[in-house]
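There is one chain below, alone, in structure tokens, taken in the form predicted on its own.
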Amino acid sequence: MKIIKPGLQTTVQDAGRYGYQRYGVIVSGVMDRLAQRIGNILVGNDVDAAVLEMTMKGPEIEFEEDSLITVTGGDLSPTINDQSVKRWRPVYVKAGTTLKFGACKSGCRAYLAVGGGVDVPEVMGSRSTYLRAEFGGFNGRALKEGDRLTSGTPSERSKQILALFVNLDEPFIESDWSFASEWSPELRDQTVIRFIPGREWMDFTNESQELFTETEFELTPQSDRMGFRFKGEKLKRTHERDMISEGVAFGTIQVPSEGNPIVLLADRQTAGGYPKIAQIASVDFSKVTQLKPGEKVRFQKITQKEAEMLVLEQEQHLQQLEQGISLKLREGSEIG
């Protein structure tokens, strides 16, 4: 794959850098880990492999090799060829076709999975960016003009996948079927935001604790990879006190002295000294992650019995997908 036109931050990421905060070192990886696993699904990859992440505005990228690919995430507007192409399915390209984006309609963050995996070496046991650090991903950095990806080898539900496809002398053809439209994280209600009440949840006021769950409060451009600040009714502490840091996890609330909370994501610090008024619901990660500045949510209360519950059907809801590819591909291999 070539890099025509870069985007405004394309890097390569995986699921994480594991095992090595306790030295200093951030997980990294992807912000919306629920568009990654299915994209990779859907090309027949391990559900942790590399793939790319686009903000806002996509790359264009010519594609040097006969590739299997799917984006999957934010609508960035992909074409192919100057020729519209859907998400969230497998799509055969040809060698010498060209993959662009455009306006940014809904999400801001789209991935792109190719078969294989994009093929960069690993740093500590992964293949994310970690753009502070400068290693990682593709040279440490996100990606320029005139650089070059290669994929890894495809698996053999990889090369399975690509077998169903017909008239492979087309410059890409899209395949029939997808995942579920129903199951798509972009019908879900995007402004509410469910949460666990945090370790400090008590901490805070009566009125802060109703002020956060029946109030609006606005993503906003001091925003990014490692937290997204939002803006609000200020949020207050029954008393001030010390703090000591402890660690910190993807999802997790902390609410500052100024009283608006930030939303720990991908590049979050190893350990954090603020007060935790509440962590996510891991099914909403995605939601989180697909915000753009100026856009508002309404955080709500649930147990942790109901987010189990949650992402147990969520997880229910990838088996499925995986299970719906393998019927393909053996009636593909019946037909056959």
The other form holds:
Amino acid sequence: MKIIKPGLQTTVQDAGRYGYQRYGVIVSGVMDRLAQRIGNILVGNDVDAAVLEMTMKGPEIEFEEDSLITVTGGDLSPTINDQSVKRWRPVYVKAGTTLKFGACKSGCRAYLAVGGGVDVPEVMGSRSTYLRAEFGGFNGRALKEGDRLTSGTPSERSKQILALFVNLDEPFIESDWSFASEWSPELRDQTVIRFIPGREWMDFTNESQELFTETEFELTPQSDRMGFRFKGEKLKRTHERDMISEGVAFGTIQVPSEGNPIVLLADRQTAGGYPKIAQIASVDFSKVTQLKPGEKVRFQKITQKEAEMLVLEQEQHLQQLEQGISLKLREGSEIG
Amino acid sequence: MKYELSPLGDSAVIVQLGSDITEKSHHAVRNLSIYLEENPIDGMLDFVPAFTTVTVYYDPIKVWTRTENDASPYEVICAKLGYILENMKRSKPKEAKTVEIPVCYGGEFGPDLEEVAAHNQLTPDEVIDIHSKGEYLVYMLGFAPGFPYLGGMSEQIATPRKETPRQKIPAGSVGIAGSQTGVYPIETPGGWQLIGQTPFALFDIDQDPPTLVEAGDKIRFKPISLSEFESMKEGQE
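Now that you have shown the form predicted on its own, what about the form predicted together with the partner chain?
Then the entire complex follows, led off by the chain already shown.
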């Protein structure tokens, strides 16, 4: 794949770099893990395989070899050879065709998965780009014009999905089946983010607990892969006490003394010293990471058990998707 | 061993092993970390040792599918951690090394030196003197790659974090937050009060481990002039 135009911030990311947090090495990885997992399932990859994460303004990519791809996540108006291409489904692209992105219609981050995964060297067991420390991914940085990326060896499943496509002389062919369920980002309520109370929830005044769950918070432009800063009613603790730094996670909501919540995301630090008012339920990470500055959300309190049940439910939907693809492969239903 | 477990969402648990930053808590944290490194729990993704806590990250689905009873992933992880903590043998702490870190204090490298001095009714020189006389224990690494959280700073120079974190802090910056001090290995946002900068690199991906200091080491800071800083910086490159 040759990068004709890099887009605003296009990086190679996988499921994250685990096992080095004790040295202060952050996890990194994709922001929208659900979109990445679905993308990889659709092209027959391991769910953790490396993909391209594209933000707000997507890149322009020329495929130098015939490839099996899919675009998932936010709608950045993808086109192939200037024809609109549908997302959330496997697509065959012929060598010499160009994938472009246009306006950011919904969401904020799109993902390009390719059969075999994006192949860059592993650093500390991961292909994720760690932008601030400048390592991992493609030369430790966001993609630039002229960069050339290769894909890894496709799995048997990936080859079988590609073999469903016929009429391979066309510049591209979309499959007639897609990932459609209540989990699809277009169909869910983007504005309600569910959370489990954090370790310092009880440190906040009753009034602040109510404001947190009953008023809207707006995403500010001071938001990136490290964390999202929201603004809204100021959240106050009953008394100030200096915290002892400890581990934080994807979706931890910290409140510095100024009173605005910060949601920690893929490039979060490994430990933090601000009070944790809440922890977002993992099933809602995908919603949060697709927000754009200026958009408003409400936070809704659920229990730990409810959050765990939602994780299980999501897993079942993903398994159904895998089974659905297996069925297509068994039937040998041709595409194109 | 005394401990408390609490959830950090649906995929992590915080093991509390002490309430204050003491060498005793540090050793409890270190013991559990060494145990987890050698005997990882099924479904565990990672763990983060801190001053008084170890946070254990897990994949709830993997934890769930490997269990036969109706317990939730959190309950399974807690039961396993409880068993480990009740039965863990006390290991002897590994021998520590002492690392000397040169620091150019004040000026553009330490924009908050005056604020730290004013907060504690001291002169900037007194702050430098107190900061560089101490011997510090590396309690943990975190926040950024190779960032040492140090214990042993004098309460005389303790200063609360900035109300609003800075968007950019240069690599090598030496800072104070509450009664903690530390060094920023890479450029990053952060809320610490900055008092100086070191020319040394604290993080290098080509080394194994990738960090200049490890948890358990001792650190000393040595004041250097701007010209010494510049020649050391050149020597590094």
